[in-house]
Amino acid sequence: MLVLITYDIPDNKRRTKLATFLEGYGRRVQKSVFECFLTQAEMQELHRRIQRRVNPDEDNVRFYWLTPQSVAKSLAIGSDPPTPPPNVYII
């Protein structure tokens, strides 16, 4: 399922660390927005890991679950619409 992760973090160091961390989970589509295709268990683990990286008194991170039907109806301007990663990589 597609999880849209958005954040507003005023501290540059924490924001950069979170962005770098999220690059391991999905595609950055805007400065503070990532699209991640995850299972529910993976999303819950990611949520726990991000909780340890942010300051809840200053930072705001949101996770939006998008159903496959919602993803199919997504539109984009200036970039490709969300697409799941391939099932197999050939190296």
Given for the second form:
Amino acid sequence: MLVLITYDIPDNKRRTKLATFLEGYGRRVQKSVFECFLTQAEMQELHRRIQRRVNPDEDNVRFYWLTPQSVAKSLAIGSDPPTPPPNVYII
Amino acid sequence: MCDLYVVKQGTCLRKEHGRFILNPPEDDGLEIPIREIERILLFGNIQLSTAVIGTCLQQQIPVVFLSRTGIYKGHLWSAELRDLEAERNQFLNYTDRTFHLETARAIIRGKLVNSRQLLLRLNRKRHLETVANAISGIQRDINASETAGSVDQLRGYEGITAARYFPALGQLLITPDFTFEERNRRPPRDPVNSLLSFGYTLLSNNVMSLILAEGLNPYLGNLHRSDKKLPELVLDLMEEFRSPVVDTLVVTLINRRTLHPDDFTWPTETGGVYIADAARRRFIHAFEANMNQSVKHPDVQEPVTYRRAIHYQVKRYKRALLEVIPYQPFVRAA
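Okay, that was the form predicted on its own. Show me the form predicted in complex with the partner chain next.
So here's everything in the complex, that chain up top.
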């Protein structure tokens, strides 16, 4: 399932740290928006791990759970619409 | 989860935070989240940083080292996942004559039945008499193998079937551009043999990493026994899948004209013929698509991918070791 993660973090250091952390989970599609293809258990695990990295008083992180049907209907302008990771990488 | 194949010579692979960064020479780099990668296959001259090696060991991502043409050189794998109970049983059963013979018999049955099945499928519309003869010959070998009294005898039937099977397969290639009469290897001397060899290497890598993931020792087999240290169990458990996964693919790619005679190199000094790099990529793509195809497996209701089916077979072998349930081969539906 596609998990859309968006955040608002005023503190520069915390924001950069969260962004590099999230790059191991999915693709950065906008400055503070990540698309990650995860199972529900993985999303919950990620949610827990992010909780430890942010300050709930100042920061705001949102996780959206999108079904394959919704992903298929997604549109985009100026970039490719969300696509699941390939079954194989051949370089 | 997916496989990462690195074919482009001189590519550097390094790690940055949770990602692998690939830098092929002259090409744009690529970044892949590490958690998407299940296995890495490196062909020829590829550089890995120590950080990548450390991460792969820690995250149990097997790294397989192959030559540029796909000859297996070795693999990187953390030994922590060993299942000592299963491995102890592997050693105990290695000298058990009944286990040895009956497991080898099951493997041969799987291999022969699946070879016959492919010829049946391909000959359904063609009705070639030579192929029909090979099919009934293989059926006789299958029946005879049921009563064989030794592993050597079983290997004999395997050889007889191969002598019927490969020429029949050659008859079923419909383009005049490719001919195939007999199986040869080390080196493969014509395009079809080079495709079969390369396909079997890709298959064996998959079987090897599933065997390692189940904590089994890949060097103790039944049908295959050798004084040299060979991955006998890998050779054993891939037998049933040679025809449904690799042979099917090779025939399809040739008959659909996805591959052409100029996709292959000139014979080397030793007479070896290999797929050229661009076609190699197409072949890997098609192989992966085949591995992800659905197939029925009796251990589960829902259809599964071939890769899962291989995993179920490895689990069956493990059950044969631990719970003394005789090993049952994978048999493709007609």
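Definition used throughout: the rigid core is the maximal C-alpha set that superposes within 1.5 Å between two forms. Residue numbers count along the first chain shown, from 1. Quantities reported herein were computed from a predicted structural model and do not represent experimental measurements. Residues that one form lacks are left out of the comparison.
Residue range 87 to 91 is the only run of 3 or more whose C-alphas all shift by 2 angstroms or more between the two forms once the rigid core is superposed.
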